[in-house]
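To begin, one chain is listed below as structure tokens, in the form predicted on its own.
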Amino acid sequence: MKKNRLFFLLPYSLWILLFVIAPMILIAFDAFTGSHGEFTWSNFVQFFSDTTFLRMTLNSFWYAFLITVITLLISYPMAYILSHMKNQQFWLLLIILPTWINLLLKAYAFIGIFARDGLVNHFLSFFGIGPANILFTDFAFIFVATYIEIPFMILPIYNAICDIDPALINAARDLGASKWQVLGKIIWPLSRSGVESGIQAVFIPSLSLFMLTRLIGGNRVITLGTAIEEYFLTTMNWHMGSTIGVVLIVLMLIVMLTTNRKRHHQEVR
């Protein structure tokens, strides 16, 4: 039985070490190291000590905060009505189905939608509005990278609020709970696990977003994931850009240590 565990487990321990954990120690040993090999603290002394970087962590956080916000306000009453509606599979489904279509083909096609000439315009030219420059701004950038998330958020939501027992809303309503009552104070905290999970799935990712920063926000929107990309294709700065990588792993880190010590908690509760 041991041999069997440990065979199946090789496959994806290679996998790990090869493509997670051997480039984050070639990401840590360029941070920490100049252009002669040197060890060396002044990339992340440059990194902290220049407004440009902090600018940056700040956008990065801004718009993630911003994505994952309007991305929770629309993905859990969605979730909640899904959670009572017939066919509830074939819905999953449609919701599941766009996860599928690769980024790039996606950001292509808001392109297309969104461009001067694109659908929204013409849509917008039957008003007397159009044509407006609603692509390369931020509004089209945090559409898209909400469209692109939301998915990601209504699942973890939709399973917990399904886990729920029927016998506490029943029980709620039996003791003259109002539905608003019974979703305030049964629903939204039975289902806070989902809600932590959606805003994990959503809100790290958002934190190193490159490629719709380019194609749909152009240069209006810098962020971390945008200075990680010049540093490492255009600048050639592979040590920089391993700093700034660096730096954006701990974030990450310390978002999922947050949002698992919140839940943990609550579970013990």
Given for the second form:
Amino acid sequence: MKKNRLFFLLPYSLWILLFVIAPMILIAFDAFTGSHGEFTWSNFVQFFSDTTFLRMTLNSFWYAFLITVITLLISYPMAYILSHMKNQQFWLLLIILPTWINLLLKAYAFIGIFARDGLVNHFLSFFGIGPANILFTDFAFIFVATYIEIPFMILPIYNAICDIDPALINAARDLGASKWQVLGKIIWPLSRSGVESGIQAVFIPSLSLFMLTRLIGGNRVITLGTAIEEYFLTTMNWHMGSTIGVVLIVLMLIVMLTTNRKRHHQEVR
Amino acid sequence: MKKILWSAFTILLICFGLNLTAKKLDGNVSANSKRTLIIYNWGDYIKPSLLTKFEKQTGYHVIYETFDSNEAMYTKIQQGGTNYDLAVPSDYMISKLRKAHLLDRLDRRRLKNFKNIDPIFLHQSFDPKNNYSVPYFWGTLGIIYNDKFVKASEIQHWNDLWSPKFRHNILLVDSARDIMGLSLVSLGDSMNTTNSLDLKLAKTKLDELGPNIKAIVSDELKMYMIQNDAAIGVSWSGEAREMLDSNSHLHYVVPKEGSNLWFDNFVIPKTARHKKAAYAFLDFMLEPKNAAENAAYIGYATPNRAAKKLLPASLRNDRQFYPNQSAMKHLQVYRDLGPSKVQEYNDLFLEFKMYAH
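Return the form predicted together with its partner chain of this protein as a structure block, the form predicted on its own having already been given.
Starting with the chain above, the whole complex follows.
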């Protein structure tokens, strides 16, 4: 029996070893070596002493934060309404549908919508507001990023809200709680786990967005992802690229740990 | 359970069938056969009918694969998964490949049409004796402007880009060497400078260009210029050719004070297996008639003197794409400056992208 279990475990452990652990070791190895293969801290020293890198890190954090907050503001009410709708499966399908389309195709579609000769500007000039510069602005970048991330925020929140026992809500109402009190004291705390995994699912990928920064942001938005792309593809300086990668991985781990700890805390209480 | 197994089995069977059909459609010639030639080139960078003509003439089967950046090509040749017989890197990448001993020395006696190449395009710094490369196309870096928004007289020099008239109206190509290079030229420096102070000054000057810049993009630049989205774009002549063909309001200028001269050249990688076919193809492409046909289709400038004579006068005498002798003198070919200098160019450019706008 034991042998059997090991046998079934093999493909998964091989998968994790080859595609999760081995790449991480390779990245760490590259980050701690110089151009001649010698061990060095200098890549990290360079990263943390260079204002460009620090500014880039702050930029990445700031944009990821904005994207997450806006996505959450839109998604939470939407998930709540969704959980009270009639044809829930159908509406869910509509929300999931855009994720079936490739990210690049969606970005190109938005170029068409936001361009000077695009749909939005046609609409605006119809009201006489003239063609505005929409593409290559912070607004356009955050809008498109939010649009792309919304399904990943709605789904976990929706699941968490659906899991709430309706008896709890009824009990609260019977005891005289107002609608807002029910929302604040019952639904919000009980759907926290969904919100937390939604934040993780949106914030972490947003930290390293890079194609959108060029296609929609016109390189006005520079994030760590842009820098990694440049170091690996343009200058082929894999050591510095890996260093940025390690910093990003550490940042992501910190985000995951902080969002997870809160939930743990609550369960204890 | 049985149902699941059956449906899984059916799906597998269908996939297998589809795979077989796809293979059939591809033709049965494998890469290992002796009569093949594997070419590694940029996308849409050869007239397709020339490949069929070559196949008919010589009986070789051509496998044509494409890449979208010199760096991607370098990595693939270095790793040697496919044994390409011919590749088309740009100038600086040729010196890099050469230094990494990835190129095969050319036997020029086997290329009887090599004499058609204009000598001014030979013996460039990236391959001083042309032992490794055969020029395929060449071009420049320049300014594309839209005559709906800009008068020709307003934009003749690099310094004109800094004019306050073009606020938020310039698209730049996302390439460190080129954008740093134009700033260097506007300051009277060489595009190959290794002097850190000159580079810093060039970057400071670029920062002042910030308010004029609409965006820094790559391939999409073509589309935006064609759609009249911006008044001015900075890009390469090859890209400009395509834009001009699609929008008659666009024009291309190479500033007189100097610019970049770039080359795409054929090389034979060390790993090539079908050298005989490679030489046959090189000689075929060097034939004036074929080179002219190709140049007319692609629209880039051909280094083949005999082929240029065969081109229609409208193309041949187009000063935008075939600058005259005096203008040619001011063009500079990028030298491979070594990893640390290239890094410096790119770091300054990244800094410019971050702070300038």
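Numbering follows the first chain given and starts at 1. For the two forms, the rigid core is made up of the largest set of C-alpha atoms that agree within 1.5 Å on superposition. Remember, predicted model here, so these are calculated numbers, not experimental data.
Using a rigid core alignment, state whether the CA of Leu18 is displaced by 2 Å or more between the two forms.
Passes the 2 Å threshold, so yes.
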